[in-house]
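This document opens with one chain alone, in structure tokens, the form predicted on its own.
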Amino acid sequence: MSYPYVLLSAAVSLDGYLDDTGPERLLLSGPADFDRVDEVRAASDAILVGAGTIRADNPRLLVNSAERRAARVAEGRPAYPLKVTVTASGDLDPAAKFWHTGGEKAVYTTDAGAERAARLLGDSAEIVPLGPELDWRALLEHLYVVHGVRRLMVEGGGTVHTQLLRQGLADELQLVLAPLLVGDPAAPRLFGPGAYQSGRLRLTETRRIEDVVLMRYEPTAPGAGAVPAAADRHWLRIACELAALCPPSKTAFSVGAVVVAADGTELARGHSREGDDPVVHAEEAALAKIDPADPRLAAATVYSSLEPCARRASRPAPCAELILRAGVRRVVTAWREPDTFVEAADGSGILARAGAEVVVLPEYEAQAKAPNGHLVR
């Protein structure tokens, strides 16, 4: 499955509330931050909110800047991103501003909700049934494959943010903290209770905007088993970037690798032909930097831009075997090894037969191939 980059955007009070219980929406930030949000919208292919947010706030979800809309059109994109909502029941108000402003709209719902939504909305939006229950992974894959959405901005509400984070599907959280206290237990909060992903999120930016603070976070904890998490995409991107650092070779691939503990701690990274070793492989270079007795290896994930090798001429042990010897039982890769140097290479098969899980994220294959263009036609 291939998914868009999912960015969660929210503003909260100091005590974690999205709004109060008054009749008017509580404005948590000011003009400068609203303009920043407009810029993020303009950079997105689609904007998503839950049906509850449409009922509570009646948002238009537009790119307000004429200059930004013109720039989108000049790039060959529609003036407005696709507007998306999610509803299990299909209970939608056809008079809401959401349906009467901007460009194309899509509703993702259940089989039962689709009938009701179609009756209420007519041809105002594309209606996509996801089955007996809402399926976020199916929704994201549909956006990616059918609508070409590569960057999805999610603007709420709290239930939607909670579900995406709990399922490990959020690539980034942009959180604005406002200098207000709500203190009303009946008011909506940003996140609800439940089992969230493990590990700490990585703080990538803080920025003061008038009297609010923008904080940007990325998840770090790898997924479990065959189900990829957003952090898997983050780490695999880093592995592909490391591949671009390799000294070029006519007889070996350029590969990058990162080893990450279950809590999201980076244990080591490496790339092919690193340092003074002209034949070292990426996974080999990374694993050599970790104490073999490190107990975190058993639950760690190896990210490699290319499938770990099954056979090699330069060293007695191929990378698939080195990974197994280290005790690692989960590997995420972007690209299966072609027959350029080794015919019928199957490092994934060696790993799988030994009980390791191999996850392939093909959306990163082009990035993994880029430094190897002279070897692969």
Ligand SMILES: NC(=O)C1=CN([C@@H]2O[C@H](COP(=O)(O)OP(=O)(O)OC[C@H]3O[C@@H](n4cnc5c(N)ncnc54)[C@H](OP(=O)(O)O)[C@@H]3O)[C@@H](O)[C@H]2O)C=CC1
Contents of the next structure:
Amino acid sequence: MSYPYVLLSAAVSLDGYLDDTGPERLLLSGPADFDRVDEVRAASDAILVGAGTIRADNPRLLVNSAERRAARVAEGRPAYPLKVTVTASGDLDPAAKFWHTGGEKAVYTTDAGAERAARLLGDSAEIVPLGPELDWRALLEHLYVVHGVRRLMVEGGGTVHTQLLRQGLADELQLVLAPLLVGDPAAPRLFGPGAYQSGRLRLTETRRIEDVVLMRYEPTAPGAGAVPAAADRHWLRIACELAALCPPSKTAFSVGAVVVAADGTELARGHSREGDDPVVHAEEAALAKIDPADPRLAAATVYSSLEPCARRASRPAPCAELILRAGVRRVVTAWREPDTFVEAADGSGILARAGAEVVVLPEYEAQAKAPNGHLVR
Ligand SMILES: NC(=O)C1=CN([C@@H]2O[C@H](COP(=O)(O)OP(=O)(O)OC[C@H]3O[C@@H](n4cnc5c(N)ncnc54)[C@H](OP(=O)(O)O)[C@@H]3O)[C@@H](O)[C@H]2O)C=CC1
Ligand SMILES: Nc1c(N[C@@H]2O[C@H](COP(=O)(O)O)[C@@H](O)[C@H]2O)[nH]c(=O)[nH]c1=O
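Since the one above is the form predicted on its own, can you give the form predicted together with the ligand too?
Up next: the whole complex, starting with the chain shown before.
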């Protein structure tokens, strides 16, 4: 399953509101920040808002800068990103600006919502029913596969942001804090109550833009079980970057590994042949840096650019076994082991038979293979 990179964008008041309850849209951003938003839009393949935002704001969601549109066209992309909305009711005003400005539009909805939306909108948008309920993963996969969307900007509102963050589907948050207070409990909030992934997000940037502050965050908590979260991709990418640091070898793979606790805390990382050990494997090196009594291991995830090994000549225990002994029960990898050194190595089988979950994210296979090009076809 491949999804676009999902960027949640919003401006909030000091007391955490997205808007007030007045009839006009509350301008939290200033001119320079709206221009930054325009730039982020121009770098996106699609922009999504919930039906509530269409009803409340009547937005156009355009790339306003002619230069940015021209640059998109010069790159062979449409002048405007695809505009996307979600609705369960299908209650969409056909006169809203959303349908009459910009480029292509798509509506993701339920089977029941699709009927009403089709009746109201005619052919002004593609209408995609996703079953009795709207499944966000199915929506993201459809955008990726059918519309070729690789970068999705989500511009709210709170109902939509809350679901994507809770389900571990947001790769990045870009929040602007505006120096004003709304103070009305009936106003919409950025994130609603409920169960989110645990732990702290990673702050990647802060930037003053006139009188507002842009804060960029990345969720860090691994997914649970077989279901990948956006942070799983981040950590697997790090494992692949570590693989590129390995001293080259003609007789062993170059692999990187990271061990991450359920709350997104990195416990250790390692790569093949690191330090003075010419045969150490990435997972072995990473696990050796963690106290075996660390209680976080039981709910941790091991990210390994290559499937953990099943058999070893140079050491008594293969990495699949070391992972199980450490108590880890979730592994995310990019690439199943080819027959180069061991016939039918099946580290995933060893792990799965012992009750561990093995998640393969094939979109990172090329990156995991890159430092091993001389060993595989
Ligand atoms: N400051 C900022 O940066 C921003 C502020 N805003 C503000 O936020 C407010 C709107 O936020 P909010 O009311 O939360 O609305 P949303 O834009 O999040 O839209 C919510 C609607 O989207 C549809 N929807 C959401 N999730 C699902 C799902 N899982 N399945 C099916 N349909 C779904 C439903 O539509 P339906 O009811 O049709 O079934 C739902 O009522 C406005 O006041 C707006 O001004 C919005 C964006 C950015
Ligand atoms: N009020 C507000 C935002 N609101 C967002 O901007 C959308 C309007 O887009 P457009 O009609 O194209 O100008 C609106 O629907 C909502 O998603 N965004 C921000 O960055 N800062 C703000 O202060």
